[in-house]
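A lone chain, given as structure tokens: the form predicted on its own.
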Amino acid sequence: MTMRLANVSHRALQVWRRNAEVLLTTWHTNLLPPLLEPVFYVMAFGYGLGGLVEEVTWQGQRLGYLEFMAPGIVAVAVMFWAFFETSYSTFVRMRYQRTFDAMLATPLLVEDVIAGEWLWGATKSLFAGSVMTVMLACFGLVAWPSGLWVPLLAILGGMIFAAMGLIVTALSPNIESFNLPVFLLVFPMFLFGGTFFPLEQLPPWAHNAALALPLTHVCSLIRGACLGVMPPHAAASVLYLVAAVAVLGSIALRRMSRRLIP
């Protein structure tokens, strides 16, 4: 494992650059979702559901439901954009487009290709999280200057979910197999990661289980940054996310290396 990490070099940035250049050719279609997604969420959940649930209690203080929910959709975007980029999109590049075969015919090592994909997944999270934060700020839902922490948190969370996507890609024999991890992993985090309701509403056992999910900690930190309130146990959440990056990143590098070079 140490040797694989040592093989990662600056050449990984060339993989990142290749994906960035592809994105720039379709920038208009990639920019539209993060621009409109928060607007749809605000209209549907903030004003629609928020009309029924006017206030919630979070960390001992009363918040309007829209004010509480808005940071959660940024955290969900961080998860979705990173995971689906390094699962479905990476699988297509690997299996159908044979992009990785072409890359490995160059001086790039397999570790460079994997690291480049990992960084690109985190970059997609940074892009989505930043654009959505700006859009929510237009609704007055982001406090400044604490909101400037959101891009950094998006990168940290993006590296976790991008690594998870690479692990799924390495273990999936075909693209239809992604349905299982999405249903068993991504969907539960979406529902129980603290996006749409405070975790304190859950039974104690479910609350404790939710604390094991990466999205729970990403959501808590991003919500604190958007509201200008330091969430309790923030340091523990950051340590959890840093440890998750190290562990999941190592697993992703090892498993993808075996997949590309049996």
The other form holds:
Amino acid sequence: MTMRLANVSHRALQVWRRNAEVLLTTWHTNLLPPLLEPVFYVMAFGYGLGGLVEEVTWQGQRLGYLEFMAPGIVAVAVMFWAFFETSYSTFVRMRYQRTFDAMLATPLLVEDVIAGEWLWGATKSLFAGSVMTVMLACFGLVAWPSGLWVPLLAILGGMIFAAMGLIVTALSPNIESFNLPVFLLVFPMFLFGGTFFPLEQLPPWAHNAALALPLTHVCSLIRGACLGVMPPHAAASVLYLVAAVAVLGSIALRRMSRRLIP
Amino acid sequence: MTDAAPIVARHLTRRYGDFTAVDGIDFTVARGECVALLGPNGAGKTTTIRMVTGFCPLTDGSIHIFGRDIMREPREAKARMGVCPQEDNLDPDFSARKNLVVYARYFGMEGRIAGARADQLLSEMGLAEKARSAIPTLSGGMKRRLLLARALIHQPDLLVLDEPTTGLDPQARHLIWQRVRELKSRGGTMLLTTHYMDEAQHLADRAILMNQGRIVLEGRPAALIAAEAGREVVEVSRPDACVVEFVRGHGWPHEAAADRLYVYDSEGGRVASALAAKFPAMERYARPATLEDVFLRRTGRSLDAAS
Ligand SMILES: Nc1ncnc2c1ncn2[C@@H]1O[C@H](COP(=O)(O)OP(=O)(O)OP(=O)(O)O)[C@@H](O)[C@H]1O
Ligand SMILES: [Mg+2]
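Mind pulling up the form predicted together with the partner chain next to the form predicted on its own we just looked at?
Okay, now the whole complex, with that chain kicking things off.
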């Protein structure tokens, strides 16, 4: 790991920049989802479901359902944007476009390429998370200035989910085989990561299991930032997420290196 | 370091499990030299190229590029190489010009210089009008030329080409050849692989013939032809036993394939006229010996002999 990490150079930023420039050429299709998603959620959950659900209590605060859930959809976006970037999109670049083969004939090393992709996945989380937070702020659902923590948390979460995506890419023989990790990893986090209901609603064993999911902590911290309320065990959550970045990042670096140069 | 040879490969070995794809080969490429790696499918050419360009770790041996060990100092070694891969890996998300500019950045070139260099290369390759075109809209020949332009973007001291003209029509092939000759005339150093023996004969100062992971023959194409196939080759289709006997009786080097007899003539004209006098009605065909004859003699005329 230390060996591999030492091989990452400033050239990784050129990999990042390549992806950024591709995104900028198709920016309209990329900007629309994070702009509209919060609006759809507000309509569906605020007006639709919200009317059926009583107030939710979180950290001693009595919150409207929409107020409770809105930060959760930011956390989910952080997960989706990073994970799907470094799984499907990275796989397409690696396998079908052979983008990395072309890069590896230059002074770039595999570690630069992987680090660039990793950073790029986290950047997509930052992008989606920030745009959505601004949209939610327009609906009065974000407290300031604590809401300014969200971009930072988006990067932190993005690093984790981007590393997960890279590991899945490194281990997948073909693009169809992404279905399984999506179903076993991403889908459970989406449902049980604290986005849609307080985890206290779950039986204790399930609650504890949910605490093992990175999204649970990303979600809790983002909720705290959006509401201006100190989330439960905030320091422990941050520590857990930082450790997850280090562990998953090192696995991603090792696995992807082996995949690119067998 | 500046006067170290462009490529020095020592005991170069690559194994995949029990299978040895490249079996301890040694070769060098000198400055200003164009070397062609030849050999039948599976001989180990691409594997050799992949090791030289740092894609594939060596199982054993070493490669130095201008004195830099490809395994220990890959960045420095790769910075001086331009690689034109066998299969197209142009970036489909960018235009032709942008492909060159983005690639230049991987070499640490500054944007403005990269842009000017890209424009120059596009016009040299006859692609100026396609500068803004999307990659999928380019023809196969245009993509090849763009790949060559991309390999040259940072003005490398060594150019590595894996089958640069496979699948191209004669015009596109000659265009690539012309560019390669220009680079050669400016003192460029090259390592290329090809299945076209005329291409190797045409471009290479030296040919290295590989078979089953080993080097079987090495030398200047003209010298190899003279030594291995002579001056002229007489081909006899569906020879009967007396013809074979006659050739054998004279001690002429020859080779029998399924339905054809190849007789190698070191002087030229001698075998053809002797055969014409003895078997006037026989169908035969005399032609100058080529590198292809050398290739086929050394690696076998039939597929099963080669594998
Ligand atoms: N990744 C790999 N795993 C296992 N065997 C491999 C691998 N890559 C190449 N080989 C084997 O190594 C041998 C040499 O392959 P290589 O691609 O170097 O041949 P080549 O000379 O380039 O052939 P061609 O003319 O068909 O391109 C082949 O038998 C091939 O099957
Ligand atoms: Mg090959």
